[in-house]
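What follows is a single chain, given as structure tokens, in the form predicted on its own.
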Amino acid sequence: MGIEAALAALNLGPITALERLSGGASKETWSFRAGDRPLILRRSPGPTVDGVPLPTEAALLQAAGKAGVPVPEVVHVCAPAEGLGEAFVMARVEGETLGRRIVRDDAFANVRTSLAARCGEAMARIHGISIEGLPPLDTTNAAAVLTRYEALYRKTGARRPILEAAFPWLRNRAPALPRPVLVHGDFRNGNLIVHPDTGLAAVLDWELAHLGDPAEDLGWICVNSWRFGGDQPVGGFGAYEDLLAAYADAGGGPVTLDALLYWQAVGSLKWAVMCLMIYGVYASGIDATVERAAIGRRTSEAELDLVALMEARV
């Protein structure tokens, strides 16, 4: 059965407009109409192998939406007899998701300046719900991650000086984690959806969502590759002090800057190491396409941001 005719035995309504969006190696995402409504269609036509399975997502989606977490609208969870794979819809909502845009242009002037602020409730919000009835997710903490990625880092072959200092730096500093929240794991300028008269619409890609340290996704929002240009440290377009002030007035747990600060440059040494990834994949000639070259030039980048951040907490 091909996708629409799926689609259109879930009798959402008529089927119109069915267009695939983007896809990788394991999940696609189609636009398309349901009658008058629009809708997206997250699939995974075999079993999901990086990041937590749609069924999950979509749970996620549901319980952030609950806990006022503005996120898109779950319609419907396909069950595998329905002949999607895992998949699910959601609603299709309006706003721009392009992050450069988002920081630049002039049609979001007047919610940048309230978006770092919006970012933080959020955030407070998702690290609010309770643990107890959501699906099994991973538990991690500042030292699994320094260890995972050191492990990615040694298959590179590569011996970059700054990284082998920051592994050390990092791990002597590791925080303990005394108590686990959801942790969205992908929370940043790129992966929101913000409308020019209304801000922040929805919160998108949960598939990296695990229980963790809250302070690893407001550090993330702040690593200087999702600034896309913006001369602020928030996502390009606020103050660290407006994200962790409204963190804390929407009921989130005491996040200081200098914790904020410490899972920024995790967020920065992860990057640096997925660049190195990227380029070994275009080096290779499995993929040597011009963008996953560029990609690989700012493991550099990364780098420089490591050192200010270290060089900062001495």
Second form
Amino acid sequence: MGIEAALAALNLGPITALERLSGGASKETWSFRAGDRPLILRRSPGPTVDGVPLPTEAALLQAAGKAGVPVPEVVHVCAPAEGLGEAFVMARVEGETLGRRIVRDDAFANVRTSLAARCGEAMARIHGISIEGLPPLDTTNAAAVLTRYEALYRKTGARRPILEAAFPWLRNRAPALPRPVLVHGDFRNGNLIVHPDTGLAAVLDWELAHLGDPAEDLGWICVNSWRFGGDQPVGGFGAYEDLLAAYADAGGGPVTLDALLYWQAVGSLKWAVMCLMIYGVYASGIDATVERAAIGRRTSEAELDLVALMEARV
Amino acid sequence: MITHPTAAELLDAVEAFTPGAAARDAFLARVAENARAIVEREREQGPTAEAAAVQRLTALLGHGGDFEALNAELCEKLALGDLTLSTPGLLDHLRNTAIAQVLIDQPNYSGLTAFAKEV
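I've shown you the form predicted on its own. Could you give me the structure of the form predicted in complex with its partner chain?
Zooming out: every chain and molecule, the one shown earlier first.
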């Protein structure tokens, strides 16, 4: 059964304008209309390889929605017999996802001033969700993240002294994790839908969700590589103080700027290793595109950010 | 020598790309153009940057050698903990290495201008 036929069988309305949006290796995103309703299909034809399984992603969206986090409404979670594999249907939220436009376009000037605060509130609500009722998720702390990324770095065979210095420096400062919370895992400019009139409309891309340190989300959105040329630290559009103050006001636990900056450095280190790995896919011949080759040369931007963060705190 | 990717690999990737009409090809054409510019900057700045790095590494490690050998030794000593960020001259070497590399890879990177004021 084709996708269109399988969708029609869900009785959501007449299916039109079916279009594939992005192609991950293991997960697909499709946009379509059911009657006059714009919807999104997330599906994984085979078993999930990276990140949480799609049924877990749907459950997290529902839990986040209940907690007051702006997320797309889950319309239908597919059963295996419905022929779409692991899949769910959600509302298509109107707004912009391109980070560069959110940081620069005049259309977003009004909502930009409070966007860091809206992100802080959303994070506080995510971190406040009771983890009791959630599907099983991995628990990671800073030490575990560093061990994982150091192993990935060693596999690349690269000799990068800045990364060699950063691993032990961050390991020696790794915070304990007294109370793991639900962490989004990829909360950054580029994974947000921002509407020019109403501001933060949805937090997307929950596939790296896990249990861990709340400061991980606060640090990740500040990594320089997601600022799209903007000169403000939070996603290119806001100040550290605005993010942290709104986070505390919305009931988030105590997170200091130091803790945020620690995770920002971990984030730059992760991005550096990811750039080396993406280049590695080029070098292996599996996917020899110029895009993959060139991204290896973005390792140095993350290294520069790491040096700045370490230099301030040695 | 700059690796991951080397200039030769970047040029291979550029040459292997033949643009079609699709929207994605317009994006890849910009990436290819950018990669050509990186290789050009590396040709101009690479030798000077590498000579300066060899000089700093010689002072840091107490002996001379070629860049690959010195850089590998530095990486080993950092991994073993024989050298740390508190070692005099180390942070200076890392800072200069990062700046020289970004000037080749991405001279318009916002982090480069923000480098001085953010910390």
